[in-house]
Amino acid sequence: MELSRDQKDQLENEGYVRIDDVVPAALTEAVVAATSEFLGIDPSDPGTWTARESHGHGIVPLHHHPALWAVRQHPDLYELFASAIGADALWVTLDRVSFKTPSREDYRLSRFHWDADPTNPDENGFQGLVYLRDTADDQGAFCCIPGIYRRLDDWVERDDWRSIDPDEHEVVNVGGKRGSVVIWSRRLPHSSAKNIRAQPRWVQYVAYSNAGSEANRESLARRVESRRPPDWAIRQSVPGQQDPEPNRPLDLSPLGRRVAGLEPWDER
């Protein structure tokens, strides 16, 4: 599965694109089940969600569950990023999941931000998420400001360029069906919208980048083998983060082993 010419154009011109029907339902539901087990909730019982914070993005510190790896090694997902990046030798991020409950009346929109320095060409690339269940635009969906992306070179000349008032810009909410994927440029300011629906938003964050040096591959492989979260996740100290995480067996395909750094790309 590759991005079409129109999808590539949208990604280049608007900073994001949504692709439907990428990840099978069996894989997305397995991640929902793994997230529910980790949180100790029943997805069908709102009474079990009340302990979850309704502000923010609903981040759940789960990185190495086999269900997440089944999504990461799904060929269609990998091929979309390979198409966007223009390379085949890729490594996958050790990112996590999100369970964003319906928002309370005092909800405050999380700030619009970049997860990397958009002024640094070495940090350009793409990020992404998989909607694990159908998600409406007003259900805490991914949201972004393409207007700033389109004039980013001028925007970052401002002294306060990291401060974004969403009321001054056109904010685009990007929901999607179960199994849909949103890919966005790291130069695009983004957040997640208010969830005014009765159901939570379920998301797995996932992205790929160009494979690097042998030393970096070995470092990634050790982290996967030891089930350790990324250093940036450890620094964030999200409640419930385990280091290391439980050592569950991973059923990785040849592609999965390569994107996890467990095997070099040049050994076919």
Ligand SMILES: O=C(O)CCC(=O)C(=O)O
The other form holds:
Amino acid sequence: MELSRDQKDQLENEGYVRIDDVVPAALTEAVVAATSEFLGIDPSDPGTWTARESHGHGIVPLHHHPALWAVRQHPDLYELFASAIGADALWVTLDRVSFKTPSREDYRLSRFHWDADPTNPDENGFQGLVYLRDTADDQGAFCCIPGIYRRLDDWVERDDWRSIDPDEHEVVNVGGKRGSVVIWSRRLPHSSAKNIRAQPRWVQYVAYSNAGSEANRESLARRVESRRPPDWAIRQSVPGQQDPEPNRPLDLSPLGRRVAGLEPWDER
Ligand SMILES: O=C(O)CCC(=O)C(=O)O
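I would like to compare: after the form predicted on its own, may I see the structure of the form predicted in complex with the named molecule?
The complete assembly is shown below, putting the previous chain first.
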């Protein structure tokens, strides 16, 4: 599955693109089940969701469950990123999931931000997420400000460029059907919207980037084998973060082993 010309243009011009019908329902529901088990909640019983923090993106610190790895090694997902990046030898991020419950009245929109340094001219990577269940635009969806992305070089000349007042910009909420994927440029300011629906938002974050040196591959492989979260996630210390996570068998395909750094790409 490749990005079409129009999808590539949208990604380049707006900083994001959504692709529908990428990840099959069996895989997305397995991640919902894994997340629910981890949180000790019942997805169909709102009474069990209440212990969750209502602000923020609903981050759940789960990185290495086999259900997450099944999504990461899904060929269509990998191929979409390969066509966005223009390379085949990629490693996958060890990112986590989100369960964003309906927002309380006093919900504060999390600040719009970049996860990379947008002033770095070499920053041309992508991030992404998979919607695990149907998500309306006003259901806590991913949201972004393409207007700033389009004039980023001018924007970062401002003294206060990191501070973005959403009321001064057109904010685009990007919901999606179950199994759809949103890919966005690391130069796009983004956040997640208020969830004014009765249902939570379920997401798995996932992205790929160019494979690096043999030393970096060995370090990635060790982290996967030992089921450790990435250092940036350990630093964030989201409540409930395990380090290491339980060592469940991952059942990786040849593609899964390569994107996990367990096999080098050049020995194909
Ligand atoms: O959860 C979302 O939709 C946005 C997440 C986010 O802000 C991030 O990945 O940095």
